[in-house]
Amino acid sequence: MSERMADDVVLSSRVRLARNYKDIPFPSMMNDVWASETIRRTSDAVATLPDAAGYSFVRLANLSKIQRQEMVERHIISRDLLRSADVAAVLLGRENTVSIMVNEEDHIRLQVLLPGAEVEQAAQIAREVDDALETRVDYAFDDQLGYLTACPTNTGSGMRASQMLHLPALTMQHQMGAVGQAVDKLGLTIRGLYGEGSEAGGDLYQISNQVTLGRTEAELAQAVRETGNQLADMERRARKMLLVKDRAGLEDRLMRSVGVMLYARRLGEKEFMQRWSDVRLAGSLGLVQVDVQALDQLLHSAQNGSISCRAGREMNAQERDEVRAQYVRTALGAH
């Protein structure tokens, strides 16, 4: 199966590398002076990269709450980085495809995020950036264990590879419990939209490797890609089964959501996520003409942080839900 075929199921691929400086305490043990040194050292190293001009430097302390939230919604930064917002920073490069988070759980979390089932390409880009940085800094590294990290499960290559999958049919058929058990046996885990501890809003799930020790970066990326392909095939079979079992019932559910997205005057974030999932499934099944790529962009741009950022201010829930409904109608070509 080609990687392009998976785009109806696989939204994006991400690779994160955890790195720490050998002479600085881990973030959980360091003070503000060490945190500032970590930022200085990382930004100085990035400034020497061949494409340094393409990077922008952002201190989270200089951002508003809604700006930080928007960056999380777009998966540019992690939710964990917000916990240390006062001493955290991020360097963004390659049109936000690469983000280097500083002072998260580890000193550095180098992330590459690409659309579609491109986890091995993401791993390659991450390795290129990491190799370039490593010629300029000294990481905490052990000849037997590999890269040393704050969490033991990241020790080794320090790499977490993941894919974001849209699995509405498997969810409707109550198969996600069995899917989770099967994925676990392969040494991977399945989580919600924003990773560990988050819900699977919009029937979106992340699969990623659980441990990094004893496996190469190439092996981890391959395992995630192959598992993603298997889940994509399972999802497609489940969609066909739903059509065979009760086509009218499925179409009724999906088209009701299409109607809500096109004509609702107030749309809460939770309802939007579920309606979005239904519309995306309807588009994938050919029941409606919709640009799936544009719909995937809408997923992030219609969430609370993005809605408030475009308005340039905090809004109450009712006002935000009305603005979201109007934004969705416009994006889908309605009035």
Given for the second form:
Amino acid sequence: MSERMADDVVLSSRVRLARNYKDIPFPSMMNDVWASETIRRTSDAVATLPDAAGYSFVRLANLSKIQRQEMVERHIISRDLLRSADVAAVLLGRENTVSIMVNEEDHIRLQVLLPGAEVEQAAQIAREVDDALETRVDYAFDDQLGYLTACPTNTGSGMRASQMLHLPALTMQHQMGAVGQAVDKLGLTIRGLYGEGSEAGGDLYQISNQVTLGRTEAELAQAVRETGNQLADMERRARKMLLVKDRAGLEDRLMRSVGVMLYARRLGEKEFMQRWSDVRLAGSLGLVQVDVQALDQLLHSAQNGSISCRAGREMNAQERDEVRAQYVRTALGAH
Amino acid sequence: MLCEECGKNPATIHYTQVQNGVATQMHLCAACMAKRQKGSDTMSSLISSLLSGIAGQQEEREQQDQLRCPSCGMAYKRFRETGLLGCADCYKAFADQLAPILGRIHGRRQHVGHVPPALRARVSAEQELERLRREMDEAVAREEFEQAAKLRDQIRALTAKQEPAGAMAKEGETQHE
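Next block: the form predicted together with its partner chain, after the form predicted on its own:
In what comes next, the whole complex appears, and the chain from above leads the way.
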């Protein structure tokens, strides 16, 4: 049952591995010559992959600000990569599920992003790509400490496994504090949608492993999957509770949001996120017929960067909100 | 291993120096290391007083801040401020400072995950050795000396096979205590 129902709570799963070249200073201490060298080595290694033809290479310096923003919104690159945009690059493969970021906090951040509760599958793919690359390059590795990373919090496996969860009912019932404590006890952390320090817009949370040293990759992925499943079950129970307590009240709230998403003429980003959460919950509870995949797509495609990117230009806030409203209407099949 | 410079003191600082793309392994004692750095006198006195452990906490912290990674030149102070290390060799240069930090973060000290393909044979042999040693200790504890002797012979056979790589790994290990 968990399997079949998974996508009502778990939106996506992600695994990322941090790697550094043995003989090159880490990004915070390297000059532009070294930066070009890490890019050259990485793209050369990727060129030897069996599916190399499926990879595209992008230098961030060649992208406009809105194009970069759009990639962050799609979670293809991290926000941190923007900070080193002058010397950063990314290689995208397997239909954008694999992204190899170069010169973020570490030389290489290999990321695999899959929809649904597939964290172990993501770990498997990450391992395949990592293994294939590693036959070509020498990473900084220590027998005792494992893979050496710029920040000691990533040392060891260098792996961060995570799942993105939609937890509106637990949020409405003010249970996120307790959830946070429970997750912490299991050696995991929970935070808002766009990683560290961000607010949980759209009732979206990300759980990920806290420690990386002294645990195998399989143990880490398993811990995230199991915790994700537990939170998903808690969320489903909380949803039922809400319905039992005040079905009409809940339906009224959610259906108002459905109305706004279908008919509004201007939608700000913050309001969009709130309404989006309500509509997704309404869909999961069967109150409205909604294509959940299309809705999840909207999560990034209706954000500021993506809207400007499609328009091909910067827009003022009002104009952008109008375009967003229209885009959302179309995506949800209204007029 | 003895210091490559003076040949008297044990080498406690191991690092790779990269010059014009050529990497050289360096093994020095703290005093010779200090001499290689700018302002050798202050450095050596800083390091020696740090090692003797007589400095007060504040003083110790200031001295720690002065420590520099010989490979990338990053000062420990910068790590304290940014939380980021400068290169792979920083893990050796700041091993004493990092050990408690890593312990606090991860609660464990030994990597058990994925190993680079080229090192897999050696690392898995080390894990096998570790298992045999544990079993031998247990056999001794149970006073099963015949079994313990068998295990000892297996350990000897494995160590002999591994000699060069094994010796290197031992050197490295002391760095992280």
